[in-house]
Structure formats: C-alpha cells, structure tokens
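Listed next as structure tokens is one chain, alone, in the form predicted alone.
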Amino acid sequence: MTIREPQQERSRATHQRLLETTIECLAQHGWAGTTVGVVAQRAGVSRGAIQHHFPTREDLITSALEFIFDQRMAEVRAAAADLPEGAERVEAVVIRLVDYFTGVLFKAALQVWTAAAADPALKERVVPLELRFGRTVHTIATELLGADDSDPDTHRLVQATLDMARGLGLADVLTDDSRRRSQIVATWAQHLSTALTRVRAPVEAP
C-alpha cells in the first residue's frame, strides 16, 4: 500500500463523518443551528477541513442529504429479503416506509425543505433533490409491495401510502406519536392489502 492510499482512506472517512454529523445536527438543532462551525466541532475536524471537502454550507448540507438518502434506500432494498410473504408483507412494508418518514433523515430533510421555502437560492438546489427522493421512495415502495405501478389505481394507492407516512412523520416531529401511529399503520395496511388484491384480481368477462 502506498502512502497516498492511507491518505485517501482518511479523506474518505472524514468526508463520510462530516456528512453523517451534518444530518445529526440538522435533526437535532435545525437549519439555523447547523453551521459549519458546529459541524466541524462535532465531527472533530477544522473548518478548513470542511471547506476542503465542501466549499459552502449549502454544498455540505445537500451532499449530506443525498449521501444518507442513498445509503438508507440501499439498506431498505437489501433488507427486502427478510420481508414476510403473504398478507403480512403489506403491513411490514408500510411499517418500513413509516420508519423512514419518522427517522433522522426525514427530520433533517424537513429542516432544509422549510428553510428553502423562504430562500430562492436554496430552493433551486432542494427542489430537484425532493423530486428524486420522492420518485425513488415511490419506486422502492412499489417493488417491495410487488405492485404494478403502471396501473393508475395501484400508483395512487402507493402514493397515498407515502403521503400518509409523510403525515405521520410530521406528527412525530414535536411529540412521540408512536402509539397512535402503530394503530393507524395496522389499519391502513389492512385496507391497502385488500385494495391491492382487488386491483390484481382478473376481471371476469360478462
């Protein structure tokens, strides 16, 4: 191994630590509290080290959102093999989707989306991210449910599930809503399973 290789490994490790620390800061301290100085202190690096990897605060934050999102979606896909089959699968998928929208990444992204609503320059960077995130989550949800997204009714059912999960995520921001949430998830999963079965069923000729 050359001298350069350990340096590259350290650089990659620092890069990842900065991204993960940024997400934690956003979720805990919000947009205003996630400054370059705060991230540097929590990550144990200098401000200069951050600026070497990310020239601006916006570069740091949007890169962190993309990195953690891609990592989280890869984990969800990899865990698909552990999902049960049959009627229990739908509820398991809905639980995982809700877990995503009540997790640290969603709370961090929510802080950025809110700040972007009043900042045109930030909004220009965030809107494409939100569109990509939305498409990717929808695609993964469809895959996990084994649903035919080309069917309009199925597409709307999947999207309704994601909209519900997002709403539950918002409800969880200020208070622990887990007890009520679990009841809603179980009820919706039953309705979704029935609806998807109905959509999949062949139409009998008159």
The other form holds:
Protein chains: 2
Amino acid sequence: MTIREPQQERSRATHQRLLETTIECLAQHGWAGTTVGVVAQRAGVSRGAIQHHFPTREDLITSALEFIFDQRMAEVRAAAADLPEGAERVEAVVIRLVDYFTGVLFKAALQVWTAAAADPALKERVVPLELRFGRTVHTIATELLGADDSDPDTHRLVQATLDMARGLGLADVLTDDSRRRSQIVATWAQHLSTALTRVRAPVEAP
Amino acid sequence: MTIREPQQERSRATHQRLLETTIECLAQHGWAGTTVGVVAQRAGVSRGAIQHHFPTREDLITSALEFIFDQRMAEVRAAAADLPEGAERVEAVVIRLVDYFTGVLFKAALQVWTAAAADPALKERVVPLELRFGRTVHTIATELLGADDSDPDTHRLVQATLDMARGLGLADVLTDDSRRRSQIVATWAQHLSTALTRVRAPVEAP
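Please move on to the form predicted in complex with another copy of the chain, as the form predicted alone is already shown.
Everything in the complex follows now, all chains and molecules, and the chain you saw is the first one.
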C-alpha cells in the first residue's frame, strides 16, 4: 500500500488537473473548441490516457462538469461556518451564490447547455445534469439562508434569487459586469432579507 | 410610383421573412448551424440575393438580431395601452418582460452571445448590441412600470427584475420551465409592487 500511494496521489492530481482544464477550456474556447486533443495538450496528458478513462468527448465534458460542480458545492458547504450571523448573513449568502454563477464553472456549463439546445443527443445527456445542479444549488441556498423551504413564498423567493443570480451570470459572459452587479446584489439582498424576516415573524393583525 | 409599389412590398416581405428565418434558425440550430446556405434554403431566397444585402454571415446574423429586436420593442411599446392600471399592472409588466426573455429572439441571441464568448472578432461586434439591447429593455421596463428611474433603489429593482427575467430565460432553453416560472413571476411581482409603492409613498417617520 505504502509503495502504491505516491502513484495514486499522482493519478488523483492528474485527474483533477484534467477535469479543471476541461472546464477552463469550455469557458474560453466554447463547446466546439473543446476537443480531447486541445484538452490533452493543455493538461499535459496523452490523448490515449484521456480516452482510456473517457471514451468520448461528451464523456470527458459531462464528467468534468459533474466532478467540478460537486467539488465546488462541497467547498461552499464547508465555508458556511464562516458566514456572519444576523442581518449581514443574507447579503453574504447572495454574494456567494452570485459568485458561483459568475465563475468559470457557470461559463463552461453555459457553453454546454447552449450547444445542447441545438443538439438533441447532447441535450438528452445534459438535461438530467441541469436538473441535479439546479436542485442542489437550491438546497444549499436554503440551508445557508436558514430559510423555511416548506413555506411557498420563501421557496419561490429563494428560486427567484437563483434566477436573478443566473441572469447576472449571463450578463457577465461578454463584459465585466461586476460594478453594476454589486449594486444589484446589495439591493436584492436587502429586499430578500426583509421578505424572509416578514415570513419568519408575520405581523399580527391589529 | 404606383407601378413600383408591389415590388417594394414584395421585397419588404422577403426581407422580413429572411431575418425572421435567421432568428429561428439560430434558436434551433445554434451559431454553427446558422449558415447563409441553411437560411437561404429555409427562407426560399437565393444565397446570392442574401449576400448582395449581407456580405458575410456575421452581417446577416447581427442585422437580424437588431431588426427583430427593434420590431419586438416597438410592439411591446405599442401594446402598453392594453396594460391594466393599479395593482395588477406590475405583474402584467413582469409577465411581458419574462415573455420577451423566454421567446425565440432571446434564444437566438443566447446562441450568438455564447459563440462570441469564444470568438474575439464576433465579441467585438456583439458587445455594443448587447449594451444597446440591455439599455433599451431597461428604459421600456421603467416606462411600463411607471417607475422613477432617478431613485437609485427603484433603478436597481428594475435591473434586478430584468436579471431575474434573463435567468428565467436561460432556465427555459433546454426544458419547458413555464410552470415553475409562473409561480416565481407571481411571487416576485408582488414583492416588486410592494417595494415600488413604498418608494412612491415613503412611510412618514412617527
């Protein structure tokens, strides 16, 4: 076991680098530009080694999206302990959610979803992924906000927040939208915070 | 003049059909699948006739986006008279905005913006378009809502509404998201309405 450990570590590091490179390549060069050959060269891995683990380009790309998504969500959950309590918490959570939708993983996924809109075979593969990603992000957002998902209004406000974050992600694809975005995030967080507080402690009828 | 009219009408109709077909083709077949040849065949226009007016594929596609966008916005403005007054108005406006972001023009633009993210020459052409479209939609949304754009909170709430609508548009690209969407639109419209009313008539300090 001790003798094999370094090799296992090496192959784990190679696996991580390969899938990260695939995501970066998608965000930068798009679906059509992300071939096994391009990824192999950028990651410093042989084409044969990639094809041994991922027989097709679609396998490589969907595996990269799933692997990096799960890793990213585990990080977000692990960092929950650092979130402030009280009034500042909602804004801190909205900022993290928007960070996710403006990051390289979202830009990569956007390229794949968009390609899938014009490619029925790819669409069949990515629709379950999109569904799983959406549900997971909603669950995490609810947890971080400490929101009551069984309340219909709360459920929809969290969904609306994620839709807004997705829209902000899209607005950041061609140009750096960070200045406008930070103002919108602050305004949204303030309204969300007020709305969630109102749900938690409804005003008594006089 | 009278003699030439029918030909002018014919060529206007052909122009309209050609640009509409380009938008439909983008939404259905994506950027790579929208070649002058494919559009020519679907629109029943010769490739030479298209190239006479639009020397390159990029010219055809960006002209189609601009022409159909301007037409769509003129329709939205013209239909403003049909909007209800009072409490129902905000929801009616949000529904129209979200309809725009879930329509075929948005799906076509998404294909072009996404392709531009991986193509610097195309990006240079579409960034000014994206900016103009964004500003125009914001101006129209403000007009329809009867909102005071000089109030910073109102300005940002309208922007956030458009970002949410854009996110809802993206969520509708691979699957029919209309059921979830209608609930989110209703919830958000209610919050937006309350927030805009609060801005218009601020509560007096006791």
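Superpose the two forms; the largest set of C-alphas matching within 1.5 Å is the rigid core. Residue numbers count along the first chain shown, from 1. Since we're looking at a predicted model, the values are computed, not measured.
Student: Does superposing the core leave T14 with a CA shift of 2 Å or more between the two forms?
Tutor: Moves: yes, 2 Å or greater.
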